[in-house]
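Take a look at this single chain, the form predicted on its own, given in structure tokens.
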Amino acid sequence: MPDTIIEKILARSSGMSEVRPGQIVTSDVDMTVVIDVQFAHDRLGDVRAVHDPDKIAVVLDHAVPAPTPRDAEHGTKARDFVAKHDIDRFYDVGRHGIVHQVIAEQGLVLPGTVVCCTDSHTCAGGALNSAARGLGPLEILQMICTGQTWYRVPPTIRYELTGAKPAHVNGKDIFLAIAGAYGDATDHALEFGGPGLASVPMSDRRTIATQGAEIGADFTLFPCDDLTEAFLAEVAPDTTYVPSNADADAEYADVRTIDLSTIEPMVALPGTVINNAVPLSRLESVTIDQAFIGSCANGQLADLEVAARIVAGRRVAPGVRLIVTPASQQVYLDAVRLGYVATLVEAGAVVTNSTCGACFGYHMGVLAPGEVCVTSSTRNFRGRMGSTEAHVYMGSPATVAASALIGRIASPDELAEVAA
């Protein structure tokens, strides 16, 4: 029978010829990823032997460098764990970055594979045609020891993309347009395709895939096409993989057509993205205290390039903090070499080291009561970036950069109007 992307991957990983929605399968896991915060759980120290050290990666990302003694201890436990079990894929301080960025740029996420990590935004890997998903600490512990996990095969919602993405529109805008119009997708897989997909670069695909967690999707998947192969040829040139693309006559829970040419810059209002995103052009004036560019969703090199281009030759508005966090050390280094960091700092931004930091409200950019932030990070619910009395709006890096210059949530188009 014809299959969706997720049905093909879960069938392969479970050794079956086909699977169907609702079916429970036991899958072999191709890559299990452990992050620093999981070492808060003592059970990792009890592991006597891992199933396959070549299928495990350890990435320090959430609290790096360690801001507290407790976080420092997590790093010590991680180092002891990789030494004990001969794990080569260890990304310690200096090699680190936000886990989803690191495993993508290290070629650890490949088409047709199953990838798991405790972080909920592991679905970012779906941009590379992988069944990537965040799972709980005990499930990750099980995978480390057995190399397997189980899934209930989800029904799939297909987004058929038509038209061409406007140059000023980011993957964040595309996602927010979908979240605002269609709401949640709990217990479903999302699949993207169609002729318009060719106009969506890998950076935007990774943004869209990352954000799938915010509408409750189990997986967010893209096909393996020319752009995918070009990305992998750069990061993993000697790696072989088996793409898992949907059959033309696969069955879907719903098929929704999105004309990319009609997408405009979007903003999610505080609280949630589900049925809570509006076109920026319709937003009433919102004065901000902080603007944040970063996270696994929008801390990529392409995002920093956009921000640098917008702020070049300008200054951050008085009373506004612009904080920029590259998604990995490699992104940071590339941004330095290309001059993006100098441009951002000259404009008045603070460029931090790579970490999850402000995105999950832990350090390097938390909000005080009553403050307003416009962010390109992953979540905007109450208390996400600090005080429960702060207000978090979500937009693209272009929107965040322009807002930092004007002092209120605004689009880059308004910069010319303000200058005039």
The other form holds:
Amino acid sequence: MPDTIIEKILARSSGMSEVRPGQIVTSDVDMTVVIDVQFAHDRLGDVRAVHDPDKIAVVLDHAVPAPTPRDAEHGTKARDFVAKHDIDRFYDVGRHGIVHQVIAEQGLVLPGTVVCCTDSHTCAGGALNSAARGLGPLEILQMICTGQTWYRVPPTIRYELTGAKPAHVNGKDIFLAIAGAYGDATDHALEFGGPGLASVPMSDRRTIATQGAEIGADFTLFPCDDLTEAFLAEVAPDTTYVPSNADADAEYADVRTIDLSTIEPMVALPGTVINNAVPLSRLESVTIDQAFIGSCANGQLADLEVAARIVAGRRVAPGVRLIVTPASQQVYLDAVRLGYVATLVEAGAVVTNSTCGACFGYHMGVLAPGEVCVTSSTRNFRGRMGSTEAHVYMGSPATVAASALIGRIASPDELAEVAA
Amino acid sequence: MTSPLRVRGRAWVFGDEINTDDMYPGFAMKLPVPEAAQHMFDATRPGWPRLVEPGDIVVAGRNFGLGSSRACAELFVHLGISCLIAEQYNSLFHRNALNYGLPALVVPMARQLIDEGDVLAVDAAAGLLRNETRGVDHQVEPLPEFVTELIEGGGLISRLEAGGYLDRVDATSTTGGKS
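Would you generate the structure of this protein in the form predicted in complex with its partner chain, following the form predicted on its own above?
The next block holds the full complex; its first chain is the one shown before.
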């Protein structure tokens, strides 16, 4: 029987010849990832023996370096945990970064594998053809102990990409166009494919896959193609993996064709991305207090490069804070070496340590009541980035950078007009 | 009425797409669970946790629990909520609820069957929902057996303890969760 991507991966991971939507399967988990906040109230310290230390990674990301003694204690517990169970893949402060970025950089996310972490944006790994998803902390604890979890095989919605992505369009714009037009995908897997996919670089695929959580998708999957193999040749040389691509006549809950050449910069209005995004060109004037570029969705090197290019030789508008958070220490280092950090700081941006920080309203740039932020991060829920009386709009790194310079939500195209 | 699958309580009715950050604000992740629970729905229903009585039931619309893996269910359990009923759940949130031992039923059209303040009696294993206030019984989709076993056994932590995977400790709060 022909399979979608998720059907293929879940069948293999559960030892079945085939699986179909609605079926409950028990899968072996290839990589279970633990993050700092899971050590907050959890019973990780009571684990007698882990199932397999080589299939566990521990990444400190949400609250590092620790802003409070309580957060500092999570680090202590994490260090004790990896020592007790001989876990080599430990990304402590200094080797850290946002978990989804780190595990991709470290070659821990491979095509055909099952990856889990207690962070809802674990679906980022779908960009690398992995059945990656976030599950609750208790389930991560169970995987650590047993090496297994269960899934209800979701039906798949396929996005067939045609045309070519315009250079100024980001994965964020593609995602917001989809979320705005089609709404939520609760209990479904999303799958991307088609002739237009070759024009979508890995950084944009990662943005799209990360944000699948925002429309309630269980998984967001890309095929393993030339771009995937090129990425993996860099981060995981000499590693074997099983490309898991959809069969030509697989059955989908729906097939939706997106002509990439028609996508324009998009903005999500505060609250949700679901049926709540508009083309930037049709947005009324929105003045801003803060502009944020970062998170697992858009804190990648490519995102910082775009931002640096736009702000180069210009200044952040008076009264606006531009905060840039690289997604990992590696991204930070690359951005320093390539001069992006200097360019951003010269323009008046604050470049912070790599952390989940401002994205979840915890530290490094939370919002006051009444403030307006335009963000390239993952989520625009009310209260997400600080005060419940703040307003969070979402756009691409290019949109955020241009907005920081102009002082209202704007396109880089407007910079020439403003300067003139 | 000793099974966690057979409960009775007043209904609190919420809307569509109730998200995790509304239930469990980011700053509350810095707090111990009992304090964090007092911040549920800070933005949209300030003061709600103080109105909850043990046994109360939370009813919601579509896409209940969109967002984070943070353990909202643990906060509900702390407040004494006995059951969730929604027209549709986000799968991550739904699994969390069941793992914390909180029955979470899918009831399409729930908000047409239940008004806020109605007294409900639920048998999650049998799929029975009785709206005592309206005097109407509804047959709903029961929880599958592997889930009812999980809940009757006290949730996933109890199962891991029983399986010898965890050292037993005095019952304290569990979890974690994230953005």
